[in-house]
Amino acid sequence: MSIEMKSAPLVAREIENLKKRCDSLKAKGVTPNMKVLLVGENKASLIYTRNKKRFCEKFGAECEIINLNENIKEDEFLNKVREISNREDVHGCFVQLPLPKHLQHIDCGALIAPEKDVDGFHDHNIGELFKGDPKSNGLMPCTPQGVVNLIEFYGHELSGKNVVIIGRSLIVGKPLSLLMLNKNATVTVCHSRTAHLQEHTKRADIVVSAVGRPRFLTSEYLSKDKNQILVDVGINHDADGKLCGDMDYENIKDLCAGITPVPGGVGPLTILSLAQNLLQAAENSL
């Protein structure tokens, strides 16, 4: 019988340790504190941004969303961006995407203190991620941590087993490729050129998809032994404008051993890992 991975077991788990861990760091005397810089009135982000706010407060941090005018000249966005970066009772930092098109060429990750970059993308971050050291303070990308976060609630070991990403982006493929070999997983990443791909997932352990085309991995892909778990990254609207992930989840469902929903998924994980970050952040400043 398939077992539905949903997110809110974890988080629930996991609001308690952030709310010790957040209780831990105030009797030391720091707070932990996090900025979110928000240009412009993108319906989306601000939305994304309240809810992490949201988040935050729930187990003691603080988060301040700092709007900024969209027609904000470069030179004063950077400048502000490095400003936040800079203070000392800021232990997080991020830029919400997406930005104006007059800023999209900013590599905003940069442009982050390493130490305070929660969404672990700074070079630097993605080094520690890349040598793979278990004892390293770097932060990591959230949803590819909240995805290997989630795998291993439900019970499933990692180490040995062949994994299939569907999407090398930079958010999560190619960053979550890392984290999986790091745990000793056997990892192949396809793309939009991958010969065969059918091939490639009917032999996985763990299918993982993030490419954002609605319910496109249908029992076609998967194997006839239905032991695999399949991971849901992708998060689309259908024809219907419903709401749907990159799995033809309600055909598939029942044709493997656990696989995510959309929503209730890999989604909340994303805000989680970057709770988690945060407070790493604010411990490694001590």
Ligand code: NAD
The other form holds:
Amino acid sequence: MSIEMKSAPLVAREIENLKKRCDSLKAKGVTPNMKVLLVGENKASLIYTRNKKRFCEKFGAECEIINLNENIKEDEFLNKVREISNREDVHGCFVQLPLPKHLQHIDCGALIAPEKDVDGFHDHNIGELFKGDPKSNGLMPCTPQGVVNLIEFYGHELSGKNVVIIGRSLIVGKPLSLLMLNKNATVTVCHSRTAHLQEHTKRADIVVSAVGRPRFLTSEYLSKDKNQILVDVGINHDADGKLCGDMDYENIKDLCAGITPVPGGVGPLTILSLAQNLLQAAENSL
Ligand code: NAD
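To test you: the structure above is the form predicted on its own. What is the structure of the form predicted together with the ligand?
Full assembly next; the chain just shown is listed first.
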């Protein structure tokens, strides 16, 4: 039997930690304050931003969603982001993506002051991740940090492990490879042009999939020893509209040592990391 690596117990434990840190900041006169800039009325974005706000309020932080008109002019949008990000009482700030077409060329990570960049997208924070100094107080990218936290929460050391990450995007695969390298794992990053993908995944101790293809990772990708840890970052819908990950969960869950379900695995950890970054940013501001 493998372990089902759900995120709920990790989230529950960390909310208690966040409450304590938030109380201690308030005792020093600082209430962690996040601003979310939401342009337009994309349905999924409305849900994501509401969830982020609710999560922050659970542990005592403030979070405001600032709604901007879908047709806002570029210079007006840029000014608004800079104005909010520069406010002294704001500790964390981000722009909810995707943006409407006419604004999609903008590098939002670069607009936010690096010390308030709770998404971890600013070049400064990417540089800190690249350097990997354990004493750095740079803000780390949320989903990758969540993956590392989940693996460690379930008692798996990364040091010395062979990790195969499938996917090389800027928000998941690439930053995750650096975080894991910084934890002394031996990391292979695979992608759409990787030859003989199964040869890589079969010899990994830990396989992370961030591809976005429903149930593509089947038993053929796994080693026979049933000792692998499988982390599914994918959030997909199958042909019947059912939510599923990149991994063929039902058919491989007993062929490994541990596996994250979808939903209930990596998904909720992005918001947790965002909240942890907000508190770190507020603590750094003291
Ligand atoms: P992306 O489309 O930017 O990147 C996908 C990656 O998969 C690419 O690097 C590509 O090279 C690789 N790929 C595509 N087909 C492949 C194949 N056949 N073999 C090997 N590699 C292949 O996607 P993304 O933004 O990194 O997201 C990936 C998945 O993770 C999506 O399902 C997304 O919804 C999900 N996601 C979840 C969270 C979360 O849990 N909070 C956060 C971000 C993304």
